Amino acid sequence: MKIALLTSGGDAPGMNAAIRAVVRTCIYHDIEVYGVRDGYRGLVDGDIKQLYSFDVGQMIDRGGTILGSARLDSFKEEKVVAKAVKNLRERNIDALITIGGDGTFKGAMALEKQGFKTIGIPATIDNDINGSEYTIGFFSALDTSMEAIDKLRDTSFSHQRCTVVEVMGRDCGDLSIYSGIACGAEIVVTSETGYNESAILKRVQKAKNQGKRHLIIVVAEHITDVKELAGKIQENTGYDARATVLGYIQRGGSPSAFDRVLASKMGIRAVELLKEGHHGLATVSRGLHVDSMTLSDVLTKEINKPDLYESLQKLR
């Protein structure tokens, strides 16, 4: 058996100690992998090149991706599609395991239909990804957002500020709502609590009118322009108001213990699932024990995670 493995889409922390595992399994059974630069980029200019146990030594602690990432909306076309199962097959490349998000699954939906093995392993810090509890990255990025929103909360309080903070996450609250609770946020907003600017801007003013010192507010991406939001608050409640946008520092850094067991475990059951057969699946995590799905399931059904927004309630 030959295996290959790519990493695509956004970047996470703890993509490389997934790469690692990949590659250390695969040589433990004395399978032949290789490693695909830059995601499905790669895969169709066929820059697939054979990996050894150095070639992934000292990085488990290193951020970001060694394989490189790069987006490719043409792999939507079917002929896009198959030159990338041509180089492989020409390399005589049995299975490959893609690291990424939904996108990346798409793409290797669209491999599986071609009849091309596959075995996706999630990593993206939105934690968006449908049957999997947690996401490789989820909490590197939630540990980024913590330190950077407690910085924040030092000079809110000696300045007496209401501070607005955006927190990426794309469509999904959980990095949010996950930082609002880990820093004691008063306010937190996202897709899924919906964006009601009179009713905090009421909720600041009450506060204010409490005598609270300093608020701290934190939004999701794509919900509303914080620069905005903050100078309404400024405007209306007599609260000195600030905007921070944390934006890519989120994805970066040193992924946590928690995403370097997560990636380590993952990696390893990708190999063994494709090792006994399976295809068309993904790993999925509840906490740090390790299952799987299928892919279609994984893009489509929708599993109810813990739902957090009741604690906040409670706590602010």
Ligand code: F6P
Second form
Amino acid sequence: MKIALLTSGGDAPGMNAAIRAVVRTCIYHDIEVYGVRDGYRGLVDGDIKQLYSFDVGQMIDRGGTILGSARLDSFKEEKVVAKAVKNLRERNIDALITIGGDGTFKGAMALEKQGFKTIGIPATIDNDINGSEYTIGFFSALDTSMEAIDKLRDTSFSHQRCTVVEVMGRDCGDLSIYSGIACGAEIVVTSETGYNESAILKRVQKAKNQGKRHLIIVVAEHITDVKELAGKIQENTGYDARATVLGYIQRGGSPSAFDRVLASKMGIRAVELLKEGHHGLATVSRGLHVDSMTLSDVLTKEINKPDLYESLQKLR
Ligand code: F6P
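Next, report the structure of the form predicted together with the ligand; the form predicted alone has already been given.
What follows is the whole complex; the chain from before opens it.
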């Protein structure tokens, strides 16, 4: 048996730990393993080479992905997918493990549709894969945003300011709400809460009237312009306000212990699912326990997650 693997979409801390686990588990089971450069682009271009145990040494703690990543919009087109399948078949590769987010899984489903076996491993800082409680990279990105917001709190307290901070997550508010809980934010605004500017201003005004020295507002990306919001807070509430966009620092850095262990367990499971004859599946997290679901279910079927928005109401 020969297995290839790739990382695709936005990189996430722990992708390297997953690559390492896939490569080492393949070698353990006498399976030849191949790395594809730069996601689906490398698959279409035939940029594929065999990997050995030493290729994945000294990397469990490294952020990013040693294989490189890319977003390839044209991977929706049948003829582009067919070229990828041809490249894999020419090398006698039997299956592909794809590590990434929802776009990566859609690519895997397109390959399955053309008769090529795949397994997906969820890795994205957004934690937006419905069927997986956590995705590889989420807790590392959370640590990064928590450390950054802690620093903002120091200066916010000294200067009696309101700090408005934008957190990544695409259309999912998980990174924002978890950051808000971890940093003791007073307000968290995400697609789940909706954006109600006058309610935010009222809440900030109330905090000012109560004599609160400083305030932290976490806003998920794509909700509003945080600089404009800070300006409105300053105009209307008497707080001096500043905005910070955390941006891409959340994607980098060494993975947390949780992400290294989750990535290792998912990498092992992905290889063993293929070895047992399964395909068209994704590994999913139930905490640190690893299960599997079909690729289409994992994108659509939501599992119950803790309601942290309710917790925030109790804590502020
Ligand atoms: O999916 C991860 C992510 O960092 C999102 O949080 C963000 O919206 C997006 O990727 C940014 O994408 P790009 O790297 O293409 O700018």
